[in-house]
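As structure tokens, one chain now follows by itself in the form predicted alone.
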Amino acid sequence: MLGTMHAWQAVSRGHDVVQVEREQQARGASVRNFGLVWVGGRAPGEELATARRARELWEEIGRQVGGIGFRANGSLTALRTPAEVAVAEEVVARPDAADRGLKFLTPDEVRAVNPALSGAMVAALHCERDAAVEPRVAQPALRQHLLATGRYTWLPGREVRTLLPHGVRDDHGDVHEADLVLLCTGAALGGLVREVAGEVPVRRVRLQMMQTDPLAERLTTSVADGDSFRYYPAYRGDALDALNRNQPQPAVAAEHKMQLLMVQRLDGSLTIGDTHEYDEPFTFDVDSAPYEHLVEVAESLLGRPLPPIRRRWAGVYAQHTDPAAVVHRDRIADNAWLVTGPGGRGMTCSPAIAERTATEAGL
């Protein structure tokens, strides 16, 4: 995704653009995840500004290109004990809250949003500017739109092997002309970017995820548990500190470092995770105990049984090894700049982190 849309700004400011592919589709994290376009869990300063512009980005792609899925369906993060309340209560009073589009919901509000939690919880955190896509068929649907343009070429199947003074080579051996190189290679951080960039300050993370047939319900908008606001940086504070100290994760979600998220895709199916693993090398096979855990977790937030789960995967991504870095931007020749590492917020933040690339390059 980070790649198509440096594509989208470049041929939206009138120039000619090849893609290289290595794969004939893509196939790394910007399909296995969950489409969140994801605003109030945002680290204050860099990163909340790079969110918000990016949601509206994606607002205005969405009505360019309806393919995508795109909808302001916002989220809600549901709360079960009086530690997570009362950090949501500390995060809503705070004085970014409206610009990250934060409400506190009592249980009958959460209800009125979205019908379908009819589980247990004592409120919820409402988040209005959060919105969501759909992963496996954004970037088609995106490159469809580019080659209508007449200045988009999309070349899958090849990996650039040598970049040169005035453009690449591929692993086809056929040398691609331009101005210009972005190496948006994600989690691929070995060949090519370590012969010209060396050792980067970015790290894999390791996720697990699932999918399930389609729910009988519409869920209006996404949904969180308590867990995650360990793993968001917004909701850093006192009062996380004491719900880390006084309400340790259950082993299962400790050991995995999991949060729940859900997000209903366009057929009706959930998708739903997810799993952190840091350190390398990874297992190559997905453990059952995190999926039951999810599972139980997501069941409580319904109040009824999850359908059949269809599909269940293992996802890698590239993180910048400084949380308060967005993203690895480096300028590593005079005609290429070097962009990966977005973390999590990858899918959420790369129409902004594009933008930016652009205006740095002079494009």
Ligand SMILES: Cc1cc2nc3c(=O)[nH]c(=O)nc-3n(C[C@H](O)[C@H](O)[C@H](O)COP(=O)(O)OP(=O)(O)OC[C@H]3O[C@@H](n4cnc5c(N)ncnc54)[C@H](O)[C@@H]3O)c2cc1C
Second form
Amino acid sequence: MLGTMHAWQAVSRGHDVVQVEREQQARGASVRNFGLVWVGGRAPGEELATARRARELWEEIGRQVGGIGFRANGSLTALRTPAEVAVAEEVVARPDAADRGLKFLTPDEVRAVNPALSGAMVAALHCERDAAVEPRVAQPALRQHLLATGRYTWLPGREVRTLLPHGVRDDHGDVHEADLVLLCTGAALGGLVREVAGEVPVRRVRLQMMQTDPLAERLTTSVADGDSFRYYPAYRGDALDALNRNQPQPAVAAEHKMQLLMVQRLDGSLTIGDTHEYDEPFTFDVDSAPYEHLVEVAESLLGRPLPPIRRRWAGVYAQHTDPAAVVHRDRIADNAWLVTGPGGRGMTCSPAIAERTATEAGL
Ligand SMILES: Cc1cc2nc3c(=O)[nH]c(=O)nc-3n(C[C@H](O)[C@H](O)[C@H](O)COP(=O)(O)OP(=O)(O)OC[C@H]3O[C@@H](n4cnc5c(N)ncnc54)[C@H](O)[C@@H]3O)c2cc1C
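Give me the form predicted in complex with the ligand now, not the form predicted alone.
Then the entire complex follows, led off by the chain already shown.
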């Protein structure tokens, strides 16, 4: 998505773009994610500003390319204990709550916003700025739009192997001439990236996900559980410290560093996750125990059994090792930049990250 959004920016500014992808179709983090455009939990400062700008751009792009499935559906973080309520209350009392679109909802208000949530909760944190897109189809839809401009070429099944003074050479030996090269290689940090940029300040994180069959009811918002507070910087503060101290996660959730996020796809199915694995080598299979936990939490929030699980998968994203950095954007040669490491906010922030690169590179 980062590569595609850079192509979008360059084409919009009147340039010709060749996008080279080593797989036949993209297989990376960008098709494995929730498709959450997640604004509410961002760190104050550059990260929140980037996410807010990206949210605007997603909406604008969504108007031009209906196929990405952009919807301003907002999110609800379900609060089930007094400690979780305290975190939400602390956050909505802060001056930047309005920038994040955050509001505290009583159970009746929750049911008015999202009637499908009939399970146990004492309140919810509503973020009306959060949105969603369809990760499995967004890239092909964007590409189709770019192809129609006549200024975009898509070259799948070719791995970029060598950076040249005026372009790149791929693994077929073909040279693609260009004034500017943008390497958006996701979590592929060896090979080409190591050769041209050495060791970069980026680590990899592996997550487990699943998708159900369609739910008979419409979920009007995305949904998170109170454990998600532990993973997003916006919620840091005394109340979160108290939550971490006094409300330990269930053993399986603590072991796999879990939160519940749940988004309804346009076909009615639910994408549900996730886990976080930080130490490599990563496991190559998916563990069952986290799925059992996610099913239990999702069912308790919905107040009904989940539809059968249709598929399970894992994905890996690249994350800058400095939590304050939104992305690793490095000019690695006169004619080339490396842009990677947006972390768990890469889908959200990609349009704004690409816009910033375009400005910095003088496009
Ligand atoms: C399970 C999961 C859930 C997530 N949920 C969310 C979410 O809901 N919201 C959010 O904001 N973020 C989310 N993220 C993070 C987000 O998905 C990533 O930050 C983002 O997709 C990264 O995009 P990318 O283009 O940098 O990487 P990728 O999507 O991995 O793309 C990199 C591409 O580069 C190609 N490539 C690599 N090397 C070469 C080469 N030498 N030549 C040619 N091609 C090459 C790869 O084949 C790949 O297609 C999630 C991530 C995961 C794994």
